[in-house]
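Only one chain is given next, in structure tokens, and it is the form predicted on its own.
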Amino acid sequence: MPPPTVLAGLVGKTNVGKTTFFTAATLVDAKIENRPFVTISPNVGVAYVRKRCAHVELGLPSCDPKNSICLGGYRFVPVKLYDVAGLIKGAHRGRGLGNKFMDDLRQADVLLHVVDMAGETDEEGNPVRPGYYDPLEEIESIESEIDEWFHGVVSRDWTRFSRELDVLPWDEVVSRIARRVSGLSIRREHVVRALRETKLEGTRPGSWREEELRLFTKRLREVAKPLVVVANKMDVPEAEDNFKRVYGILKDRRVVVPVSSLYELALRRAARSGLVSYIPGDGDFRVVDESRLTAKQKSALEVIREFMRKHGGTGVQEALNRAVLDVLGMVVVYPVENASKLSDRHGNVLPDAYLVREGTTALELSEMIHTELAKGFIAAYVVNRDKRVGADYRVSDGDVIKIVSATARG
């Protein structure tokens, strides 16, 4: 079974509900308290993105998932979720747990910025009355800390490094910059895109002014580690007006998702106890047996239901989906060994669901499945499209693919 191919990092000011979001998304029992810096060592767990399962699209009665989960006709594909120490102002200079926080985020593909939309924690993460602190200021402050850290890593010893670049062909300049930042899980295409979008493509790095270098590092961070705003604590009344204002300001440049991590966690735990039937990401739930619920539990569930009607759900699953599927542009494909039965060699129907980047080729997919398949690659058969394709075929969302290879595994 391949490991999750996507690493999402939970970032944010301390004490804003990051760990509640993490626990709700993974059901890992992490420490949750209403005080700053509860999370010191990173919590690591597996969350999931939700897609309509291929067995439904193909009209099959069921499937036999091995590396993922199928619930109610939806395939839940795993991603790794990292909840790291909270940030405070000055974290990029090592204040608080800043240095540890930044190091923990080096491998992240996308950042979920959990924000206290109710404004009930100050800039240090201390509890205050709801509405006291401006969540927009929180968003800008934390993003600035991340960008400053990123700039510090990329620009270290820049004068000497850039002089070395100035005498090289442009293609080698790009490669050298990409190698310099590879420890941050940044790929060459990220560097190319950031240079192009900042209009620094083809220029001599040694001639860049400080503001140009900062522009490049900021855009590189945005490209390589994009950020989704998780507007948390939407269950607190003061959050509603804050959300409308923040969303109106940020909607054209940020994905902003209204979320109640607290309500999602309550539903997940109730489902695990058999009190309700709930599929993460649904807009409602079903009480299994009302006689098992206390009056207090019934009242709480009605409050949660009303919230879900208003927002289309609790928002936790939506935030994960938006981050991975929309912002990162990942698609889900289903490799099979038996094209006629849509199964593996043991007869399991649609056993694996792979998250891959949009534009992934059939050859690249074969490498993800097994290197031997790629070495002997002959062709691929896209079952749901009934066509044979070559190595450069770019997979589409929902493709069911049989790799034809000269190796025994094929």
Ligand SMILES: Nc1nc2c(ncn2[C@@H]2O[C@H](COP(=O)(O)OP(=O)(O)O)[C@@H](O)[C@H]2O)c(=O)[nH]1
Second form
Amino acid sequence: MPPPTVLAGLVGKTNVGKTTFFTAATLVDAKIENRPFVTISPNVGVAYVRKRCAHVELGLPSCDPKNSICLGGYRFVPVKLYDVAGLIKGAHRGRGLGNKFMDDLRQADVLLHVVDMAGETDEEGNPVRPGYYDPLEEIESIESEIDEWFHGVVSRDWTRFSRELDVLPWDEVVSRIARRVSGLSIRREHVVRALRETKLEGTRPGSWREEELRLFTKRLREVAKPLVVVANKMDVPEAEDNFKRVYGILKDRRVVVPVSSLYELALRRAARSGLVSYIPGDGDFRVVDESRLTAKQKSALEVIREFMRKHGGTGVQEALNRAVLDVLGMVVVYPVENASKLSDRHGNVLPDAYLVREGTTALELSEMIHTELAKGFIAAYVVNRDKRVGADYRVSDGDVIKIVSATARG
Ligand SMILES: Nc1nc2c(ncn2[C@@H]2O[C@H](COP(=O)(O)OP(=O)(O)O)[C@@H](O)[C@H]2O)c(=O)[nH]1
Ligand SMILES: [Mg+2]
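Moving on from the form predicted on its own, please list the structure of the form predicted in complex with the ligand.
Time for the whole complex; same chain goes first.
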């Protein structure tokens, strides 16, 4: 079973740019064979994290990606992106599209909270003049909405549930809690961490007061569904001051990325129609043929270039990368069958890039490649480090790995 696909959910109130971000992030101009990429359903699509491709690191001229894309020396590894229904106050009580929203949220591994940094939408998402609404308020109210929902789900019928726990050994207590929240894509290790960090480890859940239960559910939400702030609409002048202030307040506890989804969308569309050459995540782009551009297009592109110069890009790719690579701590590894050609058995060079959790072992990786391979696991050969390792080896970012197995296929 290949590694589970990471799910990132775009959350936020209405009119902040979720759909613009979603459309931009899932619009990739690349020749892809038989891949169910781009939009899976109206609000589920494939976006990518971007890493230097191993073929560049290893000094090879090119590669033959199958499960991912290589553009300009960067490997784009797919993740699933949800454009979640707009969230409004009271959604956790089923207001608006509350229930649909919460269903989408259940599955997410990480949340991209899209915020209108220009402050041109009020609490309910209605347009107002730029600078009118305080984005910090938006950040806090959406977060507490999510926390409320989460608390409601986890603490349902808690009194009865927790009494049953009190007679069990601690290990079993943790397992029962983990089982209770497994439908929210929460793993046991998340539960363990949240209990430890709230100093509730080893205590009797039946004796927790309401505030201790709240402390636990809040921490569990933060651990299992971390939020990254997408400070969107940074191209609007009023956004600048808001960003400085919000960043100053949040920087120690949140990843906050300045973004213009609008500019990224414009660039990806221009790239698709062949007007510019642009690799998502780059700090600049190139006009392919000046003579095909109208004066209006030219000046629009210049404005975008100016923005990118200031921020190092449009921020869309950066937000995805920070969420998946930094906040979730995922790494990219390249399994190969043929260690000398760095290829699969058909000679495709570096065909697959797997996005896996940091700390994944060589044995776990072999299970993701093929269960048969894992059954006969003998050792792994880390090609880029020229090192033979055992089942417990923890993979590092950029590893090219050949599994040596008694049951190897082919
Ligand atoms: N200036 C600016 N406008 C944006 C940006 N992203 C989205 N918008 C505009 O904000 C409005 C709402 O965008 P939409 O993506 O539909 O928001 P959603 O309701 O959160 O999905 C549209 O008019 C967009 O063009 C951005 O980065 N900059
Ligand atoms: Mg939308």
